[in-house]
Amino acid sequence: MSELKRTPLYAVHVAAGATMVDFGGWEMPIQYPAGIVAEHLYDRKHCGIFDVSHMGRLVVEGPQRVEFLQKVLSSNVAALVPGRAQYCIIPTETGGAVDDAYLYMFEEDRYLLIVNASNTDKDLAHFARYLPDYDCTVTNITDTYSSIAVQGPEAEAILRVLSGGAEITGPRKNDLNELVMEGHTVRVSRTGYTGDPIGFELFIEADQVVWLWNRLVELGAAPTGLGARDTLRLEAGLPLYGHEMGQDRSGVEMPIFAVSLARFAVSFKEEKGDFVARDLLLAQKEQGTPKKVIPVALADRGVMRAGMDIYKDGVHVGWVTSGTMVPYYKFDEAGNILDATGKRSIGFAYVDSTVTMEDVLEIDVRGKRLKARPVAKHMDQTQPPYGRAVL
């Protein structure tokens, strides 16, 4: 069995009492003393901090980077301009996903893109496969480079402290901004995986990643596990690859397009030109797919789980592909968020695509079948600075 890697957070995680867990091969936190349901909601009321410094972290440059960028990603590369981002998916030659990932141009002469951490070196080897047809290069910076997520209503406040009260990025989800902060050189994007209206992922040198992650505490902010990031961002209905995207509980390729969020990653515009998987994926758009993803919520008392399987009316439509019990804040009629809190189990299900809205639907939990709604989304997120539940 191999050594578990270890961020340069890693010390600190284990100072501040966390239990700390194997995920893609990183040793990382799960959860802090204060639990996984305390995390989640401090992060909708305050902000929660996120070590994010697991996730492969790639440069591409040289004269064919764009070239080689729109090859093997579904997204219009050449779409972005210095200070932008976007998500984007690698797709497989057969129309499923390689993996999910984010493209930042913070400068005119590279890019950065983030992977998952589990995947960054079979995403490495399979742009291997691409990488002698085009003059460019791709260099893992993964262990050099740090980064941490930063979310929730005060995210924007405590980052102007740090800043002098500079404009952390523009308005506008997916801006850039290279910033000064406290002296050290901080990148910053409009971006995040928890769904809060607020929210930034921080980029700096690893060597100093300790000293943003302890100001950052000092400021308000609090640890927040995988736990708790898992359960945020679920309720803002992101998907995650291994559950959403990939492969089946069969073994069996999920198509790019059962996932609602292709149809921002996957572009077929002129200038986009061949990609791997186009005509694939334009046939998955055009004709749908035979199985979709898509949020569900419990109606009855239990908590569905990942793999449970799915009825309606008696027969056999799928299963859940990610769920648990997720907490929330309550609001009053005005719209202000109280200290009232609920609970409710919600999730992903992995569903033939006759399945409709209106459909009652039933899920095997521990042996009972219990009642479950298709829903349109789990989160409101419109309405800054919260993200509200949607019952």
The other form holds:
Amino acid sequence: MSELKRTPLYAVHVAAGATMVDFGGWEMPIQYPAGIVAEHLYDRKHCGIFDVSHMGRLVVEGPQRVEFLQKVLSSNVAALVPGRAQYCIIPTETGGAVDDAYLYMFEEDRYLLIVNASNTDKDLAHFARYLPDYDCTVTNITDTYSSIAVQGPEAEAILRVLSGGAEITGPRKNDLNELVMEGHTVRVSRTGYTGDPIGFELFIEADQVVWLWNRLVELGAAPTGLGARDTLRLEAGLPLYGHEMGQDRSGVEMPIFAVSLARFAVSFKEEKGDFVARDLLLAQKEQGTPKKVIPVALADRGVMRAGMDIYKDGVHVGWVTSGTMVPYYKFDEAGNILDATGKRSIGFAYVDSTVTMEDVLEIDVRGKRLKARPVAKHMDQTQPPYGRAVL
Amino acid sequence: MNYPVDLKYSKSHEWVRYEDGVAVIGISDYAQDALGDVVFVNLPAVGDEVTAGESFGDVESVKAVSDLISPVSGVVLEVNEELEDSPENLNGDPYGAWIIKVEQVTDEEELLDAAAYEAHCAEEG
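Would you mind giving the form predicted in complex with the partner chain, to go alongside the form predicted on its own above?
Below, the chain from earlier opens the complete complex, with every other chain and molecule after it.
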């Protein structure tokens, strides 16, 4: 086994008492002493910070950068303007996903593409097949440029202390900005993987990221590990590559349009032109996919886990792709957040597309058939500053 | 990590205390720490038979599920129903939050005293 990679914040995590695990070849904090449940709740009510420096950061530049990205990404790159970011998928030639990614246009003449940590090498190898046809380059700057996600209701107020009161970004999701925070140059995007109505991702030179992390903690943000990152994204209904995207549990490629988020990530605009698997993806969009990824909630007591089989009227219709028990805050009738909390068992399922919202599903939880139901969403993100559990 | 001396421990991290011939069973401080936040406990029913060395239920943490292994053979006399609503008691008070009580005990796994159990945990790291 090759040696695990570490982010510049490794020693800070260890000093904070984090439990470190192998995550896609990186030695990362799964949780701090507070634990996953407390970290999840703190993020939803206050502010969580996440070391996302392990994610692959790639710079794409050169005269034909737009043409190249239009070819290998699913989104309409030409629609992106400086100061904006967009979600995209990197399609395989056969209509599945090599990875999902976020494309940032901080500058006129180059793009920053952020990919999943464990896929970075695979993505680079995939791009290398197309690069010879384009006059541009892809450079991996993961080791020199670091990133912290700052998420939750208090995220903006905390960052405003560091910016000396200056506006962090424009008000829209995917707005970008570059700021000087207490003498350090920090790039900021209004993005995140928690579903919090307020959340940012910060980018800073690797040798300054420890300063930024420690300042955020001093200002009241709580270090949050990969465990809570997973429960937060699950509650927010955000797919995770390797679970809701990529290959299914049998090693069969999942079509991109099996995930509803694909509707926002794939463009068939004339301006975009042809791209990898365009026609296959258009067919997926128009004709549907045999199976689809849907959020599900367990009605019976128990916990669903990835890989568990799902039945409808006794017929096997699919399986769980992600699942666990997540905590949530309760709200009073006026919509005020309370101190009281609850727990619920939620997940994603990959099921036959014939399954409807009205169906009752049964999940085989180690030999017991537990009732579950498809839901539209697990969380309401439309009432800032809090994400609210949809029960 | 806390290892009360008045308890016996299994290598699979359950503890046992006898009260008038009834075996009171829970999970150790080491176990709850390794599991992380416990969010669900799957309990047996009163009257179920349990077998030493075999599963009598499971505990779910956010991260994973783990079997509960019975340190004794016998019949379930009582289950701690509080754990259905407050499974986190296993984290907060692992030696107070017993899981089941077993009567008619006929067999017992090889159990360790506190010092031997602490050494066993140290080996597991």
